[in-house]
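Below, in structure tokens: the form predicted alone, a single chain.
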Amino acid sequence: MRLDGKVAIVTGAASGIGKRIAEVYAENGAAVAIADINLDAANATAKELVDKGAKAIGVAMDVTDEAAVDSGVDDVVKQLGSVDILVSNAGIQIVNPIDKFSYADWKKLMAIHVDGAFLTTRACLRQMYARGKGGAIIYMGSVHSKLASPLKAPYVTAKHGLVGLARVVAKEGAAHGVRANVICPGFVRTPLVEKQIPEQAKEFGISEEDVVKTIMLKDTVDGEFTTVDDVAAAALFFAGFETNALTGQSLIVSHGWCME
């Protein structure tokens, strides 16, 4: 699974799962793009990469911006050479029930989600089809991408609609060479889950303890959280399998909270 050689663009990577997945990347050879809406954040990140021996550049991007994708990615090709590996994980959470989920709070995580992958997706696969090398898009789904869970419908539609929007890319992308599957992780405990933990202790009247235990691990195997580094083992092996024997598909990672 090495990725020597390959260039990946890793969205919403300053931080969180997309930084451990860029240097996951960085450590089995790929040259990383720091993509993310903080250039400071990105740079700095791309700068601990750098330290350690590695090559990688910081992008500003706001997924939600079709000119600022379009311009990032072509400032990758530029600096990097190519685009062989899109991850495409700039997200956020918002929790409401959704009589009170306001409108504009719909359109922002729908547009973050599902815009910014179509919008990363089409400006990769345009460097990808035009090299002719082939290549590999990875979306950062949830297991939210096969169940549902209350107060969180945007996020739900949005997780399912990825895999959706994979395996049309696994279609056409097939004659290009270029793969598209979905990652599908438990609760990781990144700033957006703890953030959450509150939230759904006011809204349920429970305390965070029992948000932990009785709604977000509830029904894993071993009550534990899923990781970073579990994500980016999955991240780098979808990355580094080069056929079309492994395309449009959904790897669920999540402690056997979801069986599929």
Second form
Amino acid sequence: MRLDGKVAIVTGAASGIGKRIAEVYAENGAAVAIADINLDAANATAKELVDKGAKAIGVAMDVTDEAAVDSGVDDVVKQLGSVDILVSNAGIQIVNPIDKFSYADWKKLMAIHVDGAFLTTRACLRQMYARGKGGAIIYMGSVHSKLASPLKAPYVTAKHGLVGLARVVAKEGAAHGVRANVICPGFVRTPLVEKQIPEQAKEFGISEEDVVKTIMLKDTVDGEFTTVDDVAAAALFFAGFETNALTGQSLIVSHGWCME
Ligand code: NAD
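The structure above corresponds to the form predicted alone; please give the structure of the form predicted in complex with nicotinamide-adenine-dinucleotide (NAD) next.
Time for the whole complex; same chain goes first.
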């Protein structure tokens, strides 16, 4: 599945899963916009790709900021010529039991995951519809798009919500050749997860090793973490699949943690 001639915007691509997706897209011929709230890190990632011969740019984008998203997407189209693929990936995690969750933290998490997905989708759909050449929109869901875990109320709510958004985009986008799908990874050792291990150990009063064994990987078929490569392979598949046969779907990539 090559992406030659395509332009991809990957949000949150300065780190972790998004960064690996950007690298794999670039390796497969796409021009890539590394859109991140952390512009220095986005530029550094773009430079790594350019040094390897790819076409890539860093773009400052807080996905919760309507004006920044609209101008960031415009900027990508000006610099790279179009937008064919959006990976709405930027995300954070905040863990707390619901009775201790601050409203501010709830709103912060929902804004990045849900408002960010809406704003980036809207800006990219406008470009894709105007150009008339279709496109692929990929949401970074989670096993938590399908299952719940304690301490993760807004995250589970937001990730379930992305499945609904993808289905609406699939229905509205079909006439324009725009497909929308969700990737649902299990635990991947990125900075987002590294931060949760000590937090959960404290909350549950167990060791960090036990957080990994008895919580994070307990229900996998083999006790293994999912990797950024696994998720990037799924993202390449969704980006490269050219017809509406594959739209409105979610693909769980979790070492069998969740099977449905
Ligand atoms: P990460 O912390 O390594 O990377 C997240 C990136 O998002 C960072 O570069 C950060 O600067 C950026 N970001 C944060 N807020 C932003 C904002 N407002 N606007 C733009 N960029 C912003 O995390 P990751 O583990 O790579 O997570 C990426 C996505 O994958 C998230 O949506 C996360 O929920 C999802 N996910 C992660 C895992 C996992 O186990 N790591 C599992 C399932 C789903």
